[in-house]
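Shown next as structure tokens: one chain only, the form predicted on its own.
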Amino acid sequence: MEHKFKPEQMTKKYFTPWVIVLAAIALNGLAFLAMRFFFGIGSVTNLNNQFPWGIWIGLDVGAGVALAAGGFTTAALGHIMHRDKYEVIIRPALLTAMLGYTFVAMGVFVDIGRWYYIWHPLIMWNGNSALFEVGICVMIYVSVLYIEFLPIVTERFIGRVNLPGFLNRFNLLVDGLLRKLDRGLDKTMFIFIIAGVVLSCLHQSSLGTLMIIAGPKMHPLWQTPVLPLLFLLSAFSVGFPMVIMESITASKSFGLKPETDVLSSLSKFVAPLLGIYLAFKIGDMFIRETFVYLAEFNSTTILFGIELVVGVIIPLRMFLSEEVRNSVPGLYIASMLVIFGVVMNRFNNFVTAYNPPYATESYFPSIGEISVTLGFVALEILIYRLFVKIFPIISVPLKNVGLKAKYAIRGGLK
């Protein structure tokens, strides 16, 4: 079967007004991050002994891990299930997952009070700890994602190695090493793809286990023994919408036509996944009879309602509509609602629902916490834009791949 698309480097200029705005947000976040390391975590955050975690865990880690699920869901669909038509979205999804998990690891790093002990789980194993399982799986999966990205690197530089100055004598040696690496990866990549899917399922569910341990400190609307399953199902549900949103955004940013046929076909998987998640969510609520708490009209029940209605029920109805699935704006809005719902779910689980019984004050994120979180998001977008200009990641129609694109590949960033 002949493919209609081919991954190419993007030639559009890097700096735009929006990129400058994102750079300012990133620099602001990095400034607060520097304060956190120089003056301690208490100088930047509103965390305390009663509320030891906030949005850095709830959003940067909890939501970040879920939103990076597009990597393993598309890998399972394209490579394991051999749905070749989805090859065009696998590379962007892989890059998004790789950057997403990198920033998740950074989120954990900055949230730890004694950040210089982050290496401890590598040496001090505790098989009874849910957090240990999450940490080990995330560390291994980050490594797997970078290994999965290596074939894109070899494709970019094989036959184009041109080291500067006296280093050019090593051009042939480096090119030969890249070719050997590419051949080795071609024979073993299936191992890393399968490992990535398995590892993702493990730590996505184990994040829910963390909140089970919180016990009565969590509101009954979210505290449930099936929380690991709900976390895993919600990650499956948001994987494809995240890929759809990213693909449409990248296409608009670089002046490309969205791959409507592929995205429309991909969107057919979303409604069944959302339906399964909603069935377990509602079923669990009725089995435990926690629906009685919905009679209480307060901020907690309002946030629960927004999470369920806006983030699950409305996009579920939208993805069931053929008209929405064939519309780029419809796909974008429906996908954004699913993403919003999962982000709200993680925020609710880690922040809204968590309330120590003897707390003397409430938690609200500081300007520093918000700035670091927004800075991470902005920095991730900026790095994504840089990568797609250096490496062949985003697919373009074959008819648009001409002499200009070939020169762009050789020239790199301009």
Contents of the next structure:
Amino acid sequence: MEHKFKPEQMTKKYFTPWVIVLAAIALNGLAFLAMRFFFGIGSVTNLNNQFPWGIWIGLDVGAGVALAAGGFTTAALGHIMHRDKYEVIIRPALLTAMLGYTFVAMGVFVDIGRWYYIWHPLIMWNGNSALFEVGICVMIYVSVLYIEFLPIVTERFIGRVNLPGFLNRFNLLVDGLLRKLDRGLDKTMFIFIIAGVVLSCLHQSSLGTLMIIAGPKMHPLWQTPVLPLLFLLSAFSVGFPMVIMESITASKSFGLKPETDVLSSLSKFVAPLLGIYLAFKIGDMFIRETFVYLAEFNSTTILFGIELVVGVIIPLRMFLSEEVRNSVPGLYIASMLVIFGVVMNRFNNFVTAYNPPYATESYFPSIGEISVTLGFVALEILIYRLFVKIFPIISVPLKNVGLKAKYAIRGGLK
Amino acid sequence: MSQNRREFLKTFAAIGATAATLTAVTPKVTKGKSTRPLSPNRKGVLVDTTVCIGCGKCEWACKTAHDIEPGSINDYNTKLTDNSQRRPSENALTVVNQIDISNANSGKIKLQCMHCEHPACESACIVGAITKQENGAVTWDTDKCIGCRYCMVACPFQIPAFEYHKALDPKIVKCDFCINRTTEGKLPACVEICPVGTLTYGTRDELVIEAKRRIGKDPDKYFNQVFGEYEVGGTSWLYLADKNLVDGVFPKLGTNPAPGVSESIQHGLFAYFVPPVALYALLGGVMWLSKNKEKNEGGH
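Form predicted in complex with the partner chain structure, per the form predicted on its own context:
Below: every chain and molecule of the assembly, starting with the one above.
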């Protein structure tokens, strides 16, 4: 029998022992962040004139953008290709993308030396710069994500506006405005949904163009003119595993039954996507004959091997197995491996592969850099948890409903 | 339902029109800056490392000209004998090293920004804060820079430095070819103070001829290469030495301009905004078709 789902607010209490742990990690990160703003980037990071970019760019920005790919891949599947079955995962994926990109922007904000000029790319353009393209696209896409999220806000508050104190008299007015906004959004949402997918394809690939200009400073195992394509394909393949991982985690955390049949169907897309990525990655290696570097045995080639074997080949094999796709632990582990592989790939591209010509010692992230990166991740999870309690994001099975009441998700064409 | 579809088409047409307008208006912004012709009179410096005595006065003069605390001019000649490969930094826009670290009798080499003909930093800069000036200097604009340090990632010679320990107003620091002095008709500070004539300031094209003349006159003394003539598409600063400077002093670089590959990818992906607009249209088409299909099958 087909189950009917409807997004609901989570009712479980916010604080658990894990939440306390996450809060501690977040606070630790914020403390180091305060140091960065008072005493400069040099006081917190191991960056120097040889290594201008570290994990704040490699992980917070590079991996952060890739892991938020669940937003546009599920939007493409659910809204553009109209596979209604997947609507239950669109909202969680949208929330992750929205928070993910917000934290990417935060990562950029803390990494750039002159943070108060972060708005400069809006009016000072350099069309030659891959970074400019990434910057502009991310700025627009964050706005698009917020707009895509608005219908959830209107749905939450229409008919339930209850302002505190004397503001009470504006309840009706606010409600009316929300209804107006909701109607407007309903008619125009498809514009934003398509724009979101286009913008994502653009900047996911341009993120790969970033390191090309470093030329011979980048290890040949990673430096290739097809980097933009590899970045785009790996973003495609990490989108659904990210959604699967989150969905299972959220179900566990809120004591819900995992939406196994939806996740299993979704996981069928992963192996082909990973396979295409792997084919291009290996093909590029053979065309440029970079496999010769694998004969060397050092930390660089080991990291390359881990990225490719643990992060791509093993999960690819796992997602090909029906048994794995139908089991929750199997899905979870395989998805985690894909996520790990893409994080490793971004780390390798921005950090491992970068070999400046005059470096006397290699870069390793400082305690401060690691703290801030972990702090941001913790903060993101905490805000996610807060949002699913405030807004109807996670779908729960409905009991005794007719066909009419089938889940109604706003956005897309009705 | 049908009204919705009409609405959809209407809005879609509006987007198409907007995109077309954008396409018509914006290409001049996305045109490659580095494709503009270089001035034939652009300046350069020829560094003859066989002449340099390593006195370090150029370092002192450079700091003095750029408001960096220089210390005593007499302390500089000892700096390059400490057997370390020093690098230009936020505290010294130029440094003089021994070419061969372990050999105190080897030639001396002055290092600073090479002022590339097609600078990777200029191409990379997110806000266009770095500019190849008409007179050849590659300069940095404090009013634009956001401190992202992408120029440092891009530079093939690893020259730009950053003031990591400043919380406010940290700068990207590198040789500016003394643009403030040269526009007043003065020589760059390092060229002016050099007591032995290691540095020759002049039009780049003439300097290349002069360098080749010196090699031709004394082929035993010089390694037969003018470093910077063709490297990464050419640099304004040119070097003569008694040995090959590649791999010892400078990294091994091709003759293609450093931003070449990156810029052609970037402009390929955004050629007159056609690929993004086409993708938008394609996705819109898919969305419309799949909606119709579902309507026909599902009938709701």
